[in-house]
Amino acid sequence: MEGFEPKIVAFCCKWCSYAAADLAGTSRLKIKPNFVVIRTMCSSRVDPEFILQAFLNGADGVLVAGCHPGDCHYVNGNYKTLRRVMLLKKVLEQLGIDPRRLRLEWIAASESRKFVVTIRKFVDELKQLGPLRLEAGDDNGSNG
């Protein structure tokens, strides 16, 4: 789709991935402006309903980013997140939404470049998928 620029909602944990996003900005790393960050205390605090609402409100993709496994400030929050996202991807598929539109990444506070690369790759992948078109009552699985 020529001219299509995907919209991404990025849920980032306060301790790691949000700090990485902030470091990317303060380091003036070039990053695509296709996303909005929502800071959460932990990636496990991202309720699946928040992700579904992001899609319903126009997001073409949702990124959930948290601390690396074993480094969670809340001990096992990211393990809960992993299980939750894996299950939600199956639900999205049943709703006719390509599960590639939901991405989970582990990004440490010092990994500002990884944050930038993750956003860039996600934008490129979403451009290939095209815009998410949700229609009321659409259950035929035609959404990309």
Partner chain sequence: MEPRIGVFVCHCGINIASTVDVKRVVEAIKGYPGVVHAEDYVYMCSDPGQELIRSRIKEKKLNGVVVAACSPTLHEATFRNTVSQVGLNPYRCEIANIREHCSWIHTDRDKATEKAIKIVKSIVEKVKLNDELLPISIPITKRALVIGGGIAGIQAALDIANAGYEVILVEKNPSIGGHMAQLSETFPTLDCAQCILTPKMVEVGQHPNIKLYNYAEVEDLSGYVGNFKVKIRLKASYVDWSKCVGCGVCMEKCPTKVPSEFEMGLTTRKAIYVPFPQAVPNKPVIDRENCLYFKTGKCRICEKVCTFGAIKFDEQDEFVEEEVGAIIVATGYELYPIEKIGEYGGGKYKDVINGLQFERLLSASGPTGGGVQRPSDRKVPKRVAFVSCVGSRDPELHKPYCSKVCCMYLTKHAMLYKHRVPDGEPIVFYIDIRSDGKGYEEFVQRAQEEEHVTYIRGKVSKIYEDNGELVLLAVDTLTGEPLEVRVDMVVLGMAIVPSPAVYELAKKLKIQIDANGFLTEAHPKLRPVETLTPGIFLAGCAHAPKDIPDTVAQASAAASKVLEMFSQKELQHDPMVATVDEDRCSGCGVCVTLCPYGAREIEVKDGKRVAKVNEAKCEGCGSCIAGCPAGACQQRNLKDEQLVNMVKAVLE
Second form
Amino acid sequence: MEGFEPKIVAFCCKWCSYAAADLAGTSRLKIKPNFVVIRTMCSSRVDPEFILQAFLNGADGVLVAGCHPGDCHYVNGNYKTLRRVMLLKKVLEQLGIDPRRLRLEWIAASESRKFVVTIRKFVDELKQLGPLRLEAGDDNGSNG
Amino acid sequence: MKIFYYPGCTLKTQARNFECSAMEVMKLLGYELVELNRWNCCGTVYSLASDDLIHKVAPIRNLVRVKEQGGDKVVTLCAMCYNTLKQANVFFNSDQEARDKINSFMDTEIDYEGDVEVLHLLTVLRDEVGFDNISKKVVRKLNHIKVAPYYGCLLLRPSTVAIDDAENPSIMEELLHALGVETIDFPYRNECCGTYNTVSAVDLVIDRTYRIVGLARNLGADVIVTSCPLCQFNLEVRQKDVKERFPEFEQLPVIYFTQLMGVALGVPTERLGFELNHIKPKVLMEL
Amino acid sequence: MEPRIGVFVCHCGINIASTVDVKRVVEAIKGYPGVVHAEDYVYMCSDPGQELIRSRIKEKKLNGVVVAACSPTLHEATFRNTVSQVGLNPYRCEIANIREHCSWIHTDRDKATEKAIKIVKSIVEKVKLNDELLPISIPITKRALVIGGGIAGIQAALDIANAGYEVILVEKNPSIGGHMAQLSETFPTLDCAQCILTPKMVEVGQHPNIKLYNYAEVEDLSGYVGNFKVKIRLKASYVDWSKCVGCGVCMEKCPTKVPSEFEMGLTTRKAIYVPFPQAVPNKPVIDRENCLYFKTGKCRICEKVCTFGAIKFDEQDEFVEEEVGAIIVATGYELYPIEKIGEYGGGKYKDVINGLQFERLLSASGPTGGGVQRPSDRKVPKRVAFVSCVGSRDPELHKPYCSKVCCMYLTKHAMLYKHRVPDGEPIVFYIDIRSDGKGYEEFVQRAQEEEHVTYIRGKVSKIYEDNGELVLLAVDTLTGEPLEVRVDMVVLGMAIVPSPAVYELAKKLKIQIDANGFLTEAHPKLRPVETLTPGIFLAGCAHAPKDIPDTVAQASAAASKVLEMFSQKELQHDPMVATVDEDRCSGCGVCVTLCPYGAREIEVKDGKRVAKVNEAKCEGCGSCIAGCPAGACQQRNLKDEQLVNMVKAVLE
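Target state, the form predicted in complex with its partner chain; input state, the form predicted on its own:
Following is the full complex, with the preceding chain placed first.
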């Protein structure tokens, strides 16, 4: 898998994780450019459909990031996200996509370092998993 | 009804009176305490020395014995044994890694699953026998006797193993009231007796005994009742030393709650092991 | 609308340009579908930069703008304002964040440039489908509801009323005044609490803009910011206050004595009573629980002696409805019950009392006329122990937090005790002394050095009674010595806990409470007096333990937030709310259960169940949209289609 650079779509909520990514920039922390952030108001706006679309269109991994449990700007949106992501991971397994390709993280606005580490670890893990191959099933996954 | 009973070392030596009175009382209440086969030291001396895992093996092995002999709960009399076995059990159930290691320390035994319930006799009396039922079996009137209930620490601390509210316990008072005796409001009932300092720092224990027994007497108690052989030893045997230091000090008998139960329920006094008590509870023996 | 989008790429000096090849971004985006113009500039947010955008909109007839620059948090508002100056709807302008999310965090120029292009493309996709929106306008009822008539509620109500707006003040007790009315003197100035509070209470009672509902509780709340409807229960007082002149004969003749709440049980009141002489309003109520007539069917002495015919035993609870635009919750605190502290006797020792009881003993209007006498035998105590952190800072058994005022009021107590009993010996037991207010540390030092109050650092492990004295067991942690201290009386600095009714109230108001039962603020630093529910504010100890100056400051802050709202003609609300495609909606109601704001409801329209959105209540989180099984819900300018297109754009 030499030279493989995974593509990541990162859905970040406006209030916590998007702000953490901003802070990573302001603090000039360095991250690999394997990801692009898409901003939603709340992580609970992320329809599982968007995640499947990302995989269909060539993403090797999808990150959903929200506020910590109990800190949601919209009272409890992140709990809904948690339930949806848990369920979707099971669906991914059925579809032959390694559920590790979908990551849910709670990143507070102050946690720029956590944002960086999350991306770094995700990139490393996806490198281990290799590129997502949809037609043949995700051969590199644990259930492949 | 049969309940597995774990005695521990002291119940076979110094505290034989605790054991024999408990056996008598439980028989009267329709229960048989079946002594566990092949029990070993509860492990207390070790577990206080350090928190190394190997020291949990002794108590856990005792719980394995209960399983081997077809039981799922075990009752203790000694508060120290209760505390050690129960703490080991709680620890075992809270740490998967420790659990595997402890099991692998034991070659010949079956693996322990953490499913034996460790009980103290007081809770058995409350939850299984029922204080109301005990009350119905009382044959001797003891309402002229004032008792100072003494819990010590091992039944109440830490909170993970406590049989009652550590700061404001009531289980012993409830039992004593069921027996028809009056209890004093005894603020030192959950203070430390000095424990093993009795070996290395006798003065400290003498001071504790002086305070605890002295206050019980000041508050009008005729007898102190306890459930821990170490407390019983410190509070009773050390009274001789207290007397040497404070000649005005008046002694007070210190007995096990089972002995008082025996008297109330009509067990002949000679079967309650009072010969092992250094200070005789005359008020109970002359009924 | 055929998209005619202009993309403006900012260098941000070298902040972007050093890592991202902005020229390449411009070139790459030029041919992208929908983009009719692209150019770069060194500082897009500068005046010439903004002018550039404005002129290009006119020249190229742009109907959408993407500014590729810093985070939208910084300049989204700036550029939306820029485009609206030349007639473009501000919601047709979006920011592509190529600084914080790209140039600043990457080093490889080639890859950073590629990523910047993807980011810009995704934002172009968003703008393509952005609708022209207008902020939603909501009318405001310019009347406020204040719940709780302690010092917080009084201050907030007066501030709003003095600004010229009507205030509804609801107090559950017969009188306003709260706990402050019980205090003797206040730290660190030793001002008489009643002297400074009573005039404010009277002002509330007489203020033309304040409608006071005492002996009343909030029953129900509906509506939303600017337009609340509140239902208030007026508890039956069995006294017609319009007829009562407050002569007090009924109270004199009533045969039933009950422990007085105001006097903290140190003395009694009658079953028909006014809680304290300075009460506002100064009209009695009959305590139904204890009234002999209600208990036995006989008595009615008060009725016989009332020459004004004000007693009416047949009165029932009544309900009133009020419309308000904003709400301030100021429900205050209680003391943690002494019964929970077994090691201090759990309430069985008469001479172990709490801080409010000692306030009453010190108060000139209290049961002892301000002379310190211990409750059991009315002797003047010669040694008094003051114990701090009782139930506070004890995460294992009681409350984890610091109750904030105990260090100071126990110091004040020790000092005032010394003033009343000059040969008395006050001993304060503490863990740390927290004296973080203006003049507070000086006050503690004065107690220690000038008033000779003994301070012992150590927590008391046990209190018991022996021979008419109280014995305290403790350790002096500075010397390591175990102590046995004998005193005549003990004052416990009990933890401050929220008023128990706040839990039910919070549910009715749909505001959050924290793990300890205190109300949660919208942001601990920057929005300390707002709740997450728009239009509902908080003040005082309902939010967290605090002293009087902090409470008054917070109450005024909450009032000014309300006035900020009332100073506007209408409320503006972000238009990025949920929408419903009624043809697709099956009326299943999933959205209703998902909405944390009660903004979604089901309506029957032409015999068909359809979901509705209350735009004023919708905060735009989007969780209902992702949850809609029919795809019937969308979010304005963050539609599914937009997000999917954005995903595709970044993966191209």
